[in-house]
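Form predicted on its own, single chain, as structure tokens, below.
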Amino acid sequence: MKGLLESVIRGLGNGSVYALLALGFVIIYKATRVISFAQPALMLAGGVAVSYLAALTGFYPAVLLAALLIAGVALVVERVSIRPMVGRPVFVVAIITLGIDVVLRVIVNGFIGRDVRQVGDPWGFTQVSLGPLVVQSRWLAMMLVTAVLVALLFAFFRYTRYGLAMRAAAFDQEIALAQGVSVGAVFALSWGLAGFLAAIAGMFVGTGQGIEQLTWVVALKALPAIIVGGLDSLGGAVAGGLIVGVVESLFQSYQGEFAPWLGQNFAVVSPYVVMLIVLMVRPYGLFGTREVERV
């Protein structure tokens, strides 16, 4: 039981990072109806920015500055590359985000170089005791920061003017325009928020192990998270990220003992197996909106 609980906590920690990335995907999708494939590059850029800024300002100010910097980069990307494509087919815009991801990663890789860059986090692989359980500090930090950011994000959408504008645009862009909502500003804000969250996720991905050129692959695990939770559900993104993280952690801990015939490293693909199972049962995700068609 002790090992099981420790594995679950590790999964919730990693799942918190997936949840931050998934929230970025969902926020942009709800605002623009486009899946942005630029999130991995923004995540990588955030982690690298922290690694440089931490040497100048210390770790915690560096995280805030890096998140704001990447949010600014995302705003510029949206204004230059996405805004002119309003009204064009969705798949065209999605392909453009894929190109943006490649370009950004090539630029960021120049700042990474061939060596692993440490983000200067204070946790590393240090462990703490929670009663009989021994867990790494970074898992707890991931869960705590994600919980605070999710609470702030939901309060923003529920109680602020801009949050209400984003909800209106997500419901129906034409009606929102008729009510005086600037859909262009909503698009920009969604990208800025997604960039901010991606940078925080990038910092956490680099904790203890550092950032290298292939770190962006971690962000791909947010895709099964948003499918499991529901592509248009903010709460579903959080739940999906945590589910994917826990499933992956349990496979890492127990698959070799109970299902060795699956081969080594099956945990890497376990999130996608979960995604396929959910798609077969609930194609719109656990918390997504079920589309109703009149016939």
Second form
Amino acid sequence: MKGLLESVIRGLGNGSVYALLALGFVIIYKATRVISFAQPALMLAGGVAVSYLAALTGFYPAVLLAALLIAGVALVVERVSIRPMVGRPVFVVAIITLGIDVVLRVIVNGFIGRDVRQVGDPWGFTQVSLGPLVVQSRWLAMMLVTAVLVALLFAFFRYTRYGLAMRAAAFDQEIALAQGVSVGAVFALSWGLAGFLAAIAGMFVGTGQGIEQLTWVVALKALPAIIVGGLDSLGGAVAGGLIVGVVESLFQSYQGEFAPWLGQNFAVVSPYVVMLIVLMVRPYGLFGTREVERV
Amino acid sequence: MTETRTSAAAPPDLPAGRARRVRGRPLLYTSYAQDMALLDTPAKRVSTGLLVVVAFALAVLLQDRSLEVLAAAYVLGIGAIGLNIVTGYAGQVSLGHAFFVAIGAYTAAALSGPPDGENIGYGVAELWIWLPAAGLVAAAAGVLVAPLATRLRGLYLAVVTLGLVFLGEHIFKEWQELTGGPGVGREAAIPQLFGVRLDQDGPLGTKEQLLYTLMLTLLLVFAVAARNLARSRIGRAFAAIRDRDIAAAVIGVPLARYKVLAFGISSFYAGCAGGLLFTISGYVEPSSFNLLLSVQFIAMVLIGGVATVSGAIAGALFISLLQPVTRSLPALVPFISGDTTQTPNVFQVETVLYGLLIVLFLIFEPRGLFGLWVRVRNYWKSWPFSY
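Compare with the form predicted on its own: the form predicted in complex with its partner chain:
Expanding to the full complex; the earlier chain stays at the top.
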């Protein structure tokens, strides 16, 4: 029982990182109707930026600076490669983001080199005890920071002018334009926010084990998360991220014991299995809007 | 120029069968048969014929090393045509092409492998048995996936097919009796045609020449088949589904059946390409069927030209020839290194080029290489007028 709960907490910690990434995917999807496959590169870039900046400014300012820096990179990417494609098929734009991801990752890998870069986090592998449970403090930090960011984000969408503009553009771009919403600004803002969240996620992925060239694969686990939650639901992104994190963690802890025939490292692909099962039952995810199709 | 094309109804005095061609009016059609012909103008017939002759002549003109690269490019062309059928013609976005290629590769390898070896093998080395088998097993996998495809659309489908690649990678790494496991791998399928081993030098030519001729022939067969498919009833149904699937359903196209068919045929092509792809190197490794391979196929289709067979082949040639070109860069450009430990190295340049080419083509020439060709052709068609 103790082991199970510790495993769940570890899953919730990792799951909140997936949730941050998934939120980025969903924000971009809602604004532009495109899945941005560039999120992994932005996440990796965020982690690397923190690892360089932390040596100069200390850890916490470095995180903020890196997040703003990556948001800036995302803005540039959006302006250069996504904005000219307004009105073109979504698949084409999605593939463009795939190309951008490849290019960005090579550039970032140049900064990583062949070693593992430490992000200089204050948590490392330190452990704290919650009653009878012993858990690493970084899981708690992940959960806490994600909870705060998610609350801020929901307040932003609910109470600010820009949040309203983004909701309007997500609802119907043409009507929003007619009402005076600058859809271009909404596109930019969505990419900026997604870059910001990806950078923070990248920092958390780097805590403890550090950042290396293959770390970007972690971001791909946010894809099953958004599909499980539903592509256009912010709440679904958080729920999906947590579900994927917990499922993965449980498989890590118990699959070797109960289902060894699934092979080593099955935990790595378990999110995709969950995704397939959910889609068999609900083709628009758990919280996604069912599209009404008209000719 | 275009009004001559519309004269489809033949005048009554013309014979019903082989219609008369008017001299000096290559675009004047006088029968439906002419309008529907695969190569509908004399210029197309001549240029295609020349191209095929030159391609076969290359087998004796080029050095073995170049033939090997080209043979691999032709096989990738078969795979790219397959992806084009499901994504370009039928509009079902698939990022999982590498998974079907892998199934084909392992089916072929298992069929032709030695029965008493470390890996599963049945000792059937005849190409005409293992090649269709590889295609059919992959097609069966495609048909299994298709029910999901009929429920999902757009980017949901893209992510699900992406998931297939990861699941496949896991299975291939774990199922060591079949695949040899990561880092070990197994022998690829043996290309043997009526008792003649094509992967050994023989009286008919060197190993590379034999394989090159084989791959070129197969590419031609698959390409002509795809062209015929595209202009048949099935191809028109695919196009209707791509353009608007609900509208297609309303006018009576059975969506589920044609989406299953599109995935099946596409996977058949992928499976055949997979079976052939490793006969050149003679070795299959489970980690080669990853996301990068899928992205490369997507790049071939997009750079070549979506929904054109010749575009898919051009894209495959372009992407495959990119590698030897970038590999020769360190000799020409001093700051690019051939060493993986230094930072602008050729592998990085190569990866960046993939990405950049996809982005640039999609932004500036969405119809790909085929679109460039159409522009050139139209320029000369109306020359000396600009339009």
